[in-house]
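A lone chain, given as structure tokens: the form predicted together with its partner chain.
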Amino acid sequence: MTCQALLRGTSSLVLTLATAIIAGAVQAQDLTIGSMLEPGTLDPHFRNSGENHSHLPGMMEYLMWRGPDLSVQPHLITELRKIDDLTYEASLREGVLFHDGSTFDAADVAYVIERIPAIPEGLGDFNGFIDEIERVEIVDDHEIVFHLSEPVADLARNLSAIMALPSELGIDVSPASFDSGASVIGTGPYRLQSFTPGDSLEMVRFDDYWGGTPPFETVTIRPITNDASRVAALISGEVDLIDFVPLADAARLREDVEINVFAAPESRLMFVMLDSIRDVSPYVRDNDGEALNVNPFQDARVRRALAISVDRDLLVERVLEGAGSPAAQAFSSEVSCTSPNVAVPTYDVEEARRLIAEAGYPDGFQVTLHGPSDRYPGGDRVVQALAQFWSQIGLDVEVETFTRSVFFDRARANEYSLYFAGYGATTVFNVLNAIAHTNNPDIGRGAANRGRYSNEEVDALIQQASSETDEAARCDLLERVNELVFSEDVGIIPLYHPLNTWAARAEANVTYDPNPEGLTWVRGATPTQ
């Protein structure tokens, strides 16, 4: 080997090393997230909104945790044991430090439960989670007992909305001290560095985090509400990761090698609700345009025909440009409390025609399909597509859309025969309770059941589930409701679960683990290995 070659070899080795070191330095990363969501205040107990649940948990942690299947898991509370309907014992995680160096213990949990109802301003959003907790008994530093005033179906889930703060803050800690950052003291993987409302939320790594060293050196959240600007900021490299990628851009970004796209179905069901309660429905006409004196949607065969004549694969691929997944029931099957026996309705026009004819409408009928024009991404195109699908089985479908406030007002008043809408929630129970239980404002059920679907068996099962404290037993009941509503009755036609999309620059080496709630969690982002 000549001297020169040796030299060349060495220099290329040095170069490789240098690159590796630089790459390594980049790996000890900083992360900038461009988010559509911006917290108004950093007080974790002020507003129960997607904004606050997205960006605050990076700094402050929930007592219990909701996993990717939306089931509740241990977190700061490691074990919650039911003694009787009104008494629960809880063990707290040991060795957890707050950002100020103090230890997380029983007094902090008691403090948080006491503080929430004492906040004078705001909507009292979080009170609902702890209303029934009468007293927190401190057994020792890491053992507590919750004494309830009345039975609660899912105490663990309620606690999964509550973030811990140190009791040293005192019961009348001022709202301003959260925005200045003085009171933003959590147990989370990142500490607050600075907060400039409307501009940025900066966090730095908390080295003493109980769950191991957090992956990023600093994390910066930049609120960018405008869709086009958010995408532009990503492409120009100003931010590493964005959320809520607009439908039109998502398809293009997927093709882009410089960009990685992450997506997950949201815990939201998009559906068509049928007017199955009235004997005569306002928007159903015969083929001459005369009002029909029977309501075809009361016939299960007609409902099923409508359900199976929609090609959901085509719908999500073409109409939604991939931003959805076909739906069979309340949530996609990865989520707990969904039934394995309910499948996405098989697309079968022949069978649909046969069912419609059998029900006495061989030549179909006329009907108007209503939908909101500005509520769901791509929603206006979905209703057009539905009209096309149903024209294949002889239905003459007219489409009418309104702006959201008008649409929902009229839906609430039960003015439609057929409408397209969606409902999102964190539990299967909440979805079914809202859309499948008979509409009854007095008991607070069926709030989103604007087509007035009603089945006594379904109602009974939902009510039973609402007071069932055993998670497995509750799931069994809800699985049965899913089967009844979506498969046996077809009282509600399931269409799709919208896909939430995040995008990161390939250069930034970030992977985002999407969650069904559609939140942008700092802890969902990790450096790509």
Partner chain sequence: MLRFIVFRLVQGAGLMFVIAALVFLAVYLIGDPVELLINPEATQIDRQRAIERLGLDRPVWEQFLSYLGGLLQGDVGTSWVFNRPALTVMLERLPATLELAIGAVILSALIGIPLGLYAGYRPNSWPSRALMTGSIVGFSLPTFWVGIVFIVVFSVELGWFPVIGRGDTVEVLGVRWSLLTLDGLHHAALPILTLALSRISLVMRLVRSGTQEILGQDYVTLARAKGVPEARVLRKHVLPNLMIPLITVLGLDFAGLLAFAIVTETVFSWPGMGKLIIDSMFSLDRPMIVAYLICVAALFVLANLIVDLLYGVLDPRISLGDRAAR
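Since the structure above is the form predicted together with its partner chain, I would like to see how the form predicted alone looks, so please show that one next.
Shown below: the chain alone.
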């Protein structure tokens, strides 16, 4: 069921609770997860990242939830009713307690909407979800009205990215207060026990959780960024469950009767971003190693040459060992709002060489390709493969990788000429808004556009789509954006959509329900019955 499918007539959007989130008798079981990801902060609104969206929802809950089919479902907001394009009424769940014993109510929703743009030194990544909310009117403790400054295409989905906090924390509460643990007060099934960066995030069952008794007494998340170490920890019994199963180990673990493997396609696009804004790019050199006085990536012929000189079928089959599918645009073609006119680029080395020569680089040039060393399964192998593909068309590609904390900080500072990364989201709009709109963190657009690709027509279409409430009309706009970005401009080079894999020890009696967002949600793990 999609959010749009819940429209009743032209004036009402009603979301009803279908199933209990967590239920069952008290368990005496503990759970230890070995995760490649570690939250960069415990502030739920400071950084919009997979690290935070993976592990924080065990303690702090979204106002609305996203189901396994990515549809928006009721959660702390149980009903969202559209009155007109600028007015939505919302009913809040009653009987919900925060970990400090205070009651969740309308003031808490109004508080988080007010706090997000006021976060000291915040990255602004969450502003795009709430920018159009002009004010929150409190009707009573469990009824509110969202007043918008302009129409929003999917307010329910935007609210599914926002976590609840108690208003008593105050508007000036700092991210440091969360990282110390003092302000980590949520409504989730588990409450914070301790957080030691680089070592562990420990949670303990919240017995007063509104959704029923959480299934585990304690949950410990251990960040293990090294793939081999993560698998070794699983096999030795140090952890019960791991995420991001390395490609080299997935087949072997599937055949191991002592291990259970869980997998799902991920709603993430893996891509190459190019420096589109500078006339001289820092990591581009001539064949003598001297800085080029022009930026070749500003030439569409060069961008297209790079795109068609990558054999995506070979990349998926050999490098990723089948753990993915070739990408043409933001999402795979069966997803709504993707364009039927955009196909996976045809592998054509001869045409790529012709384009490079036509652009003025018959002998190629030197460039450094950057990527994170510890963020994506097989990512280190992918960047090496890209370097080999591009060597066929005359490019001398040096590969340089960093740990993800260093890599993404430098990417945000626009330090690279060419880099490999990924972006996952629940809709085509969210992907395009993040990576294809001109970078403008003040309005929450282009937050992940770290190559500074910019096209005024793309920006206008995305902005129009953000307020278009008719699904068909919105999809028409987004289809055109896909065509411009990935086919006509080749402003971003799409590579593949990954397959994410988790594994658990059979004797740990843990089942994991994989989700297309690739997030390791604590609530996705349950004791095997």
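Numbering follows the first chain given and starts at 1. Everything numeric in this text was worked out from a predicted model, so none of it was measured.
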Of the options M163, V184, R452, E266, which one coincides with the hinge of the rigid rotation between the two forms? E266
Rigid-body analysis between the two forms gives the smaller part's rotation relative to the larger, in degrees, as 46
